[in-house]
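Listed next as structure tokens is one chain, alone, in the form predicted on its own.
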Amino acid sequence: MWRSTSCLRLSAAGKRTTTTISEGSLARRSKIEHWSHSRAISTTSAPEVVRGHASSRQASGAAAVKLKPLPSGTSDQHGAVARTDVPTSRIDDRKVVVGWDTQTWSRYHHIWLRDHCRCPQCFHPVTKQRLVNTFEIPFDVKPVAVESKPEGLEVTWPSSQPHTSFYPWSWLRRNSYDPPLARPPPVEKILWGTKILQDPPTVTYEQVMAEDERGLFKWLSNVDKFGFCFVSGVPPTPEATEELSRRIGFIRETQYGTFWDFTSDLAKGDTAYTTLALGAHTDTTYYTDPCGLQLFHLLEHTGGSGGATLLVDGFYVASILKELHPTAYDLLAGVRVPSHAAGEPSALYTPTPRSGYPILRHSHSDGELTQVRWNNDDRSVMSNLEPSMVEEWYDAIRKWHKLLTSADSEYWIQLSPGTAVVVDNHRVLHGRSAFTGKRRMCGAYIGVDEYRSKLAVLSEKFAPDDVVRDTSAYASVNGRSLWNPAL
């Protein structure tokens, strides 16, 4: 992990929380909030569950799958002793109230709890899909009893055959919505500028290809934190590079093919297939869903010079823009930019909707910056601007461009055969200098969902969160806890 300069922490909204700034580029980190919750340690057997509100999908045999009994030991794998201060619980008119301590309470609607029962009759333990028929649950359903167990909340429901549900404490706390409680902070994003060259994130080909997958986890974790990561020691062949790409997930096919191996011969109608310089940009802005990861590997460069690779952290530049020019930032976050790919006679790509998407996209839930989408070369006609906004918008992208091209932001590196780089196309912009001679490059696109899926599976294996740790011993089927927060 890069620690060669002072770190500047950012909140989800992008505000600086410290004032320590070193000369030149800084590594900036998202603000980490301390978070803790009561660990649930099981001391009893699993409650018996019988059929209640369920659908005909139960015919699949889910009820026949048996879960492991709750552990009866007094400590878990981390040495935590069984808890005696279990949360309190009681039934209200429309909700079950859980008291975490004397000052912290959560309330869960009865229908919400019934809908989230994860017994084998209500939730398929293998496919991890809901079996209960949500629409057959009485709207005024109300438990007949609740009981606070050391490992979680036990709820008994009225029905022709009494139905018992169980909810781990850690899962309930994670999913508290009335009120929302503090959740684990997301993985830190380390923002960087030119000084990342002092110690860029790197793994070896041998680590990534190892069967235990620890090196693969390190690789993708670096991409998640930094937005890119080098892989050294890659055999300089298309076959080895393709195998490396598929280590993450299946390759996304585009108009450029599946796995591409190209030179500057204009075999495709794109300036990437020329010797021209390319400014910092993200790829496939003309897709409704731009490619997630992009992997490059220079196989050879003979008979010439130039062709240095440029990387720019779009999140880092956006954080500076927001601080120095907040009005410009808001314009780039609000104005939709249309784009196109029209160099191939057989293809004409534009996003849906045709008006495109803002350069800076944010999460609707917390306002966090989630994507940078910028390629001025592929931008279409800006006919959707209000007359009063035209000059302001052009001034905003000028400020954006100035920060992108500043010496503080640009990280230049001369790639060589044997070193591949994977880039998060939703965050890090890339480019190159002009070159002469024969320069042969290969690589691939990988979908953002495939990348996120692989990282989630590896995190589950090597860095499980508290809910998974608490429940895996008694609620895992096919290696995945029924209470995994992603479900």
Ligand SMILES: O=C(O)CCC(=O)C(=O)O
The other form holds:
Amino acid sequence: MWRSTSCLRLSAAGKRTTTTISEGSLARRSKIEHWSHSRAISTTSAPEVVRGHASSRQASGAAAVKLKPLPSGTSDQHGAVARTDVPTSRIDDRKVVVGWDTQTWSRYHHIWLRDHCRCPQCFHPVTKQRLVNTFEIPFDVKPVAVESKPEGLEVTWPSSQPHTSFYPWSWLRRNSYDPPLARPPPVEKILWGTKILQDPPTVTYEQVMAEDERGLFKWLSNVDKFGFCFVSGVPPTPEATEELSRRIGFIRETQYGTFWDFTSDLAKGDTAYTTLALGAHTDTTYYTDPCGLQLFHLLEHTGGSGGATLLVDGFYVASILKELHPTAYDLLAGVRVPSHAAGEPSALYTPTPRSGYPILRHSHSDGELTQVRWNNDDRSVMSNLEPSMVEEWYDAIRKWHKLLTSADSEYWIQLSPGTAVVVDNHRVLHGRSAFTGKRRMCGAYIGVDEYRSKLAVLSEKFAPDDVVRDTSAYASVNGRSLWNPAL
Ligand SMILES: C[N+](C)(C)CCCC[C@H](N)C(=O)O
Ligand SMILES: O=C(O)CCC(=O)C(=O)O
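Coords for the form predicted in complex with the ligand, given the form predicted on its own:
Next comes the full complex, and the chain you just saw is listed first.
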């Protein structure tokens, strides 16, 4: 173990203290520090086991990086019980080879390992940013030694830049690229049709607003799984609805304002501000980065009828289209659709590139459907179609439309004051029936990154990833593991 004389302290009991960090106490980004480090002689019985490196340049007032003791069953200089399933490791010409078992090996390039060192001098423990200068690592850097420790791989780099790095086994396995090894499956998406009306995902306002954020995690987990979730018991005011929206993250301001409270007065240049029916669509298709979530709360509807809310699971409908009409599916996945928002004199939105994006967007890595982007009212001129494709494309979107509007796909609900709904605008389409009378709807957009960030923070707390669980005991700073696979 190493005693760092660097710059961050967790209290001896491992409780987080207020961390003040002086810039001077960290290695500069400009070059790799020539480390001098003293091999700690402490044993794991000491209250704190420290991992890191003494920088040859100590800023004044640096406190020691003190992390919590390694997990039980850890070996130390005095031969405490070590785990028996420690992977093997050896140095090859350009890579370190780790043997997980007799059949499974991973190879990590030396420069890759050095670049991913997460000691406090190479990786800022508070900001989780790289400090080591990647471009000053000798391209042919090669370890002088590797050692398989119970909790991870220890690599000692050449004496010209003396430095010891440590990589937890769980982190190495998760990030194995030669070969890629099994990774946890993505969160299950539950596809639904009209029958979701029997038991739609719902949480209470009280749960969502509770200080411990467990209810907030439940709400966003439902959105992640179903693409939408109701919140019942919301005070029927724009103020309470805005506060509810901000529980997720800051609201995304657009040409329609920040928190919107609208009715059919054409206050903004969009048909949402009329009494017209709106077919199933996703919003802001005309932005390069369409909004992530959309929250709606009907505050009032008097003196008329209609104005029911429509929800359609775009992933569900796409799965049926793929099954029944694969050629049409491929066209929707390949043809770019331009769109615009031009109803406000002060705004004329079109996406970059101007040709827009396909209706169905897929992950490049695994081909999974990741986004539905469809608003036929906001679609611009289809000027990029090959002449031979024109009729085929129109046939494809007719097949798409037919499935979107089928009784099996449509989930109609009459919202009422007190029940808000949040929709994943990258998956679930929404719409409404025409209406008469005075109808007042409020809500907000949340950016997709704000939504995913909040869900990630809540997941760290309530459903941590295996690598986070494995490493947080000894490598957490400000409640975040340095080895979080998201980093
Ligand atoms: C939600 N709010 C009423 C503020 C605006 C609605 C804008 C709808 C627009 N046609 C789109 O699809 O993005
Ligand atoms: O008025 C509604 O219920 C929904 C309007 C709409 O589709 C939108 O604002 O995007």
